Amino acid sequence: MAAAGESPEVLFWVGCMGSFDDRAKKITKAFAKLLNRANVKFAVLGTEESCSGDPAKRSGNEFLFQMQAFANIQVLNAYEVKRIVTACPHCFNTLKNEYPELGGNYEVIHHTQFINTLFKEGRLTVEGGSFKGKRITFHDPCYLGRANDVYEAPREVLQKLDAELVEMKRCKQRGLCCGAGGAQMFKEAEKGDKEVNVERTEDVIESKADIVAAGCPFCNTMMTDGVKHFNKEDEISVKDIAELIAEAADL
């Protein structure tokens, strides 16, 4: 695109999970399909994209974080990137709030916000019929909700589906972590009597939802494991918002 002298509307930051995790790759594909459907000109960095540095920073390795961040900022600034959209709240939070002090200043948007904007601009429409009669609950990702106060965009997107949106008792500002944040995803559990994702899945079961809508690949993994823990895979499905909208749009 750059070679043709065109500048993309937005850079899609795929993230490590979206690039390498088999489950999260499906989220990446679903979001890309939505961008194509809405005629959004977008670019990806491909092999030039490195980890945002979130896991390193959260686990206390500030030196590694700064190395990773500086490398990414050099690439982003070389391409004169202005707007970034990502399906990972960890990347979203890091690029938005921690890159500026290292010289990386961009408008960073979470994919649920971007999808919501596409709906509002009339660039994306769905009938939503495939979810008729279903109960959907949204699990607030920590780095989207409490860290960045993004609560309404994902819910406004879910309202486009012909389904009933139900809230868990712990939601929005009082939402409970899935258990993966802060680099917990990559370490063994500490002593205790219950895994965090099991506790969170109990909230899902109590809500009587048929579908858990996620807005984070880490949350997706943890909630899927929680549903499996209770042997509820046949009753409760875990899907990213981009996947739900893509499915409703027959993509």
Second form
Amino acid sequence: MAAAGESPEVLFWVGCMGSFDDRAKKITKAFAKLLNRANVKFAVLGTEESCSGDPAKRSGNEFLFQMQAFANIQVLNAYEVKRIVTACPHCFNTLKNEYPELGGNYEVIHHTQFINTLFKEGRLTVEGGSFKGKRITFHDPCYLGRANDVYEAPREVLQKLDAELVEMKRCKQRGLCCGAGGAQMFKEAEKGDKEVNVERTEDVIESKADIVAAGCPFCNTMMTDGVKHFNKEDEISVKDIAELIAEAADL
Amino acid sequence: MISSIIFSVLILTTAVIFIVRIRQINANINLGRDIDLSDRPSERWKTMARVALGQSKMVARPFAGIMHIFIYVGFILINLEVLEILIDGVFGTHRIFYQFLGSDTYHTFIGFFELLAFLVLFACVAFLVRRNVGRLKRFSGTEMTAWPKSDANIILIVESLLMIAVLTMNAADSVLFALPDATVMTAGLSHYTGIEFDGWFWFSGYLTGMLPNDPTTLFYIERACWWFHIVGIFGFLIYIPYSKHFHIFLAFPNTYYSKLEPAGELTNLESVKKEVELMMDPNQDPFAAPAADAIPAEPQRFGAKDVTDLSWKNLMDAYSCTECGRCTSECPANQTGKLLSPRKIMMDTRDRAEELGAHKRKNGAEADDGKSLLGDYITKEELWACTTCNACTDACPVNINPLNIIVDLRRFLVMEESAAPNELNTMFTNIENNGAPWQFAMADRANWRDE
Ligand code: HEM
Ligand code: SF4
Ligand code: SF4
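Provide the structure of the form predicted in complex with its partner chain, given the form predicted on its own shown above.
Entire complex below, previous chain first.
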């Protein structure tokens, strides 16, 4: 275990997107910088981490999922991991809800919740000035919101920025999916008359937001593509909450 | 006397037909796999109280929610008045509660029910207009074929007629009672004397002006409405268990057995767990013959192909569905023109359970009709469109879970038939080989730290 200190306070579960996807790696780095700024001693599994099994499970491959879970739980238990933070709601959901029954019992925290706690404990502070006058809208990830009822932590974090937080017409419980979940990310969509991320981007445009705050690397990709579909990359940017906070903290 | 006998025979016949049908549905639901949902009773009672009794998820759409509460409260409370009608019918009495309650209280009692009846009538008409004139999108869709549409209209029209009958009956009765006793006696209607209503009733009072003053005609109007109303209720009771209207009973147990885990949590298949444990256990000799007790008595399929592979709760869900389409209208796949409609998943499941149940009743419990839910009802294209976003489960006012069925059918496709789309098979191979859904080397996983 590549630990940045002797007895780490928390394990940062990076996830496959966060490890390999060029866009998502930026989120990983931003979050790591925030952890360092707040003096959080954290560890990562590095090459010992493996896919949580979420896409396999949601597409029906329970075998593969349980093999992945089994292997990951062996590693996590060997290091006596107690707390896990992750920037991916899919890993968050799987580790938190589906691993315990297979022998993996941890306190699992989403990074927006973790950042929120750091603020509350006064371990992290930001000026937020650079976002003055900007309109930010939060796109609820299905696996954070409806799947696990976390709606407020990401919004509370965004309040730290000196920006105007606006809601899309569909938000929280009724927030529309970005289209990536259930392993859709890895396949072409079935035949239809529109892509889901395009439908969702229309909500963004309607909200007149300058920035879409995401809390999931998959949503991030989908929404970025959606914005490109409308040729609006110059007007609307898609950023993870960790990136926004890191930016505000001049990291 | 003769009418008491006819009435009692009608009650008994209705009860028998109703019970036979309920037993059929019960048997059909039990075609499903057994699962144990007897845990956490207090949490379950609370969920039922909130979602079914308290209608908490209905009001997410305020208009439909409030109209429905009128019908729902009306139905439950109006049963008290139906009790009076039943007693009168069996014993040949007339407005038996009048004797117990006295004039003033009885007047308020009936007035209150008239208020409810009026609200129910109002709501039914509003629902009818909304369905047939308003053209709400969630009332159309491929699964909303002729029958489901007529079903909805039949229910609403019959309920409206029942309410109109009650109001007309009360109006005729109160005119009759207001006539001088002597007039009523000469018409041979001694039954209708001796009760003094304190003026018109709250709502039917407005109808009295339209009625004649002739006691015999009033008598026939009153009797006709009385019989129409109660026979209508009997007919309705027989009709309900063949209709989406069955939710008025099943909504309660169905919400009691709601999924209490976080919505995102999927079950870990027990059968798979055993095999994976064996495979991963270094102390196991992979070539050793499995111990006798390790072989399950009845090998369970991985995932579901037919309703018999689903759980009884999935099937209870199907019978509880009101076909309201809230799930489908929130579904991202459906909104973007894909074939998937979670409401269709539920309706297909119910139709298949009906079909298989009927086949087994005819040909014996072991009989198989060669059809299945997957394939004959639900296609792969529908299943692969789902993003597992839980919008449908969140939207459902009866806490139905279409996603659970979708995932179980996918499991069958993937684990029993290896019938996943090619791109997903590639993803599986990548996870197996690289521990990530793409073709990246495991060794590069931590590279982000140095970039
Ligand atoms: C026990 C007495 C109940 C009665 C008499 C009743 C009556 C009705 C009627 C007449 C409709 C038809 C509306 C239409 O098709 O346009 C309806 C629809 C519906 N009912 Fe009930 N219901 C009852 C209980 C419940 C309960 C406990 C629930 C659970 C929350 C429920 C949920 C629904 C839903 C979701 C619809 C579809 C409404 C829509 O189209 O928006 N009902 N009900
Ligand atoms: S979980 Fe699947 S079926 Fe349900 S709303 Fe989402 S995409 Fe549609
Ligand atoms: S599953 Fe629920 S939301 Fe969907 S149509 Fe049936 S009752 Fe309505």
